[in-house]
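There is one chain below, alone, in structure tokens, taken in the form predicted alone.
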Amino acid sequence: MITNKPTVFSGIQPSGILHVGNYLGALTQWVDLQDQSDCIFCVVDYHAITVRQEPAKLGRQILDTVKIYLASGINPAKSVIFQQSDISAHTELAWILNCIARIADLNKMTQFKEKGASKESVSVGLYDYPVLMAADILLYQTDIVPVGEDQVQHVELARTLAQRFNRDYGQVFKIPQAVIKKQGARIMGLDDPAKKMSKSASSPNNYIALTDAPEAAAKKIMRAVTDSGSEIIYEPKKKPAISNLLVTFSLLNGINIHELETRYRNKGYGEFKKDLAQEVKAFLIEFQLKYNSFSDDEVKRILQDGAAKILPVAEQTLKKVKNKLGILILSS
């Protein structure tokens, strides 16, 4: 699988709702990455179990995760998508760069000290992923991270990891590159320009889910938050309602900001959005039609080929790590 073209690893949890933000901000760069890289997509469940999941429905999120890949354009001929939990060398590499993290690496997570560094009951699954981030990346020797700017601190670490280990024991690891995508990479929430639109968001105003019926993500459009005055001008800092909707329409219909703006010019807000809802629906019923031709079978063979072809590198880096840590292979 692995060829002389640089190797690209992602993945997403299988927890909460997938959106438009995460449609527009990563999993179009992924579309983009397959024809000139060798891409790994993993759904990481492993990362979802940091927190609570009812276990009837993980595995109904799994499938359904794979499912808003390929409906995005994730092609299993092009890339690999598979499941963390199939293969058992990311627990271990993990357990490894545990033993050589340290407790200062971690206090500096800023999404932990966000989602729970107050609370005791927190796992210490939330506190550590950082360290299975790392391994995820580390264990396909990955040149480039696509991610948002929220995980960049996580893709460091993997980096002051990798160098560490190669230091204390000999050169394995290749050191990954963050990648963000210079527009789109963090749509905000309909219901609040300053926060990011989020599958965890309180409020389904927030975010608009790619399942969401058609119609009613229309209507989301049509009661999200504007900024005072009525010119339709991109300018994030004194108008960032707008501007976030413009991202949005831009990115949905491929025509730029400046063009939206002069389309739009001594026309109001109620127009704008009235056209971007639409916009927004349209994008909907063709993503959806997409979504529902795949089968549970067909995403189970898609995991099943995707682990089986990714096994083997996963198994010759781990087996790297151990001969260079002395740890004895005894087994074939």
Second form
Amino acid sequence: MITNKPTVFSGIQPSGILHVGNYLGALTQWVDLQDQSDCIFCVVDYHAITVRQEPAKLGRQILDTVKIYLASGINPAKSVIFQQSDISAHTELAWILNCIARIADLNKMTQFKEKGASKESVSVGLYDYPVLMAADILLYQTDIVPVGEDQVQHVELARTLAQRFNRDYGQVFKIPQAVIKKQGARIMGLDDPAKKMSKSASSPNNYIALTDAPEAAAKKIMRAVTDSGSEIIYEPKKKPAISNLLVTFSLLNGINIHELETRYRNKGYGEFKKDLAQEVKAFLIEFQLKYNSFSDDEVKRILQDGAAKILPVAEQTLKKVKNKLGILILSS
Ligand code: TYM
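Go ahead and give the structure of the form predicted in complex with tryptophanyl-5'AMP, now that the form predicted alone is out.
Below: every chain and molecule of the assembly, starting with the one above.
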């Protein structure tokens, strides 16, 4: 695994619904990085249980998340794919980093405030979740973390914790860098373009799930909120809904936004949405054909191979950390 290429690490929670926001904001970046970097892509199941998951469904969701990675174009011959809970160094390092992190650091995290605000009671795990994410990233001496915009603040925390540890105990960690896409880093909800597309939205009309029936997904586009006026132009401040649909259209079929603006000059929202609905439908049909072509056994093998391949890197970093802390290691 040690090469001269930069190391890339990222992950997605197996919490049931993955949507085009995850695909356009994160997964397409991962695919683009595969050839130039050593890529490690994790299914972060311990992050998923920070909110209750149905035990009878979680195993299925883990396998299905890997199938989404594969259908998106992640190639297990090039990239390591593994399950977070398979490598206990993640939770061990998270504990150690808990002792480096400050409550003031975590109180700054906006996602916790947003996620916690609508709930009566919130788990300690949800609060501490960015520290586990820092452990994920730092264990592999990661250079680049390709994510959507909502995760940048968490990567900043990983940088802070790495720098603080290195300063206080001696050099162990590389300082990682978040990378987001110029377009698509924040795909907005179809029913409310002021908020990001999210699996935890109150209505399924907020998102296009990658596993939505293509016809149903097309209907969601037709129902999507639009802005006042009738012009199809990219102006995120004045026209957040149409701008979001333009970004989605452009990223799905590769036509740049200016060309789309020209194509739809003097045409109405109805015609534009009808064409986008067709794009989404065609994309999902092709995507799901691939998604359904992988067997559970194949996916389990990929996860086992991935964990076996990456375990020595995680163990080496954890050992260095323990040494710096003065923890005796007598068992190996
Ligand atoms: P998660 O599972 O919520 O989302 C997975 C990825 O999708 C991106 N994303 C979006 N991008 C654009 N528009 C949207 N509407 C949108 N919604 C989600 C996210 O930014 C993310 O890149 N904490 C992480 C998972 C994680 C992780 C890590 C990521 C755990 N450990 C280490 C990187 C490195 C999360 O909950 O992502």
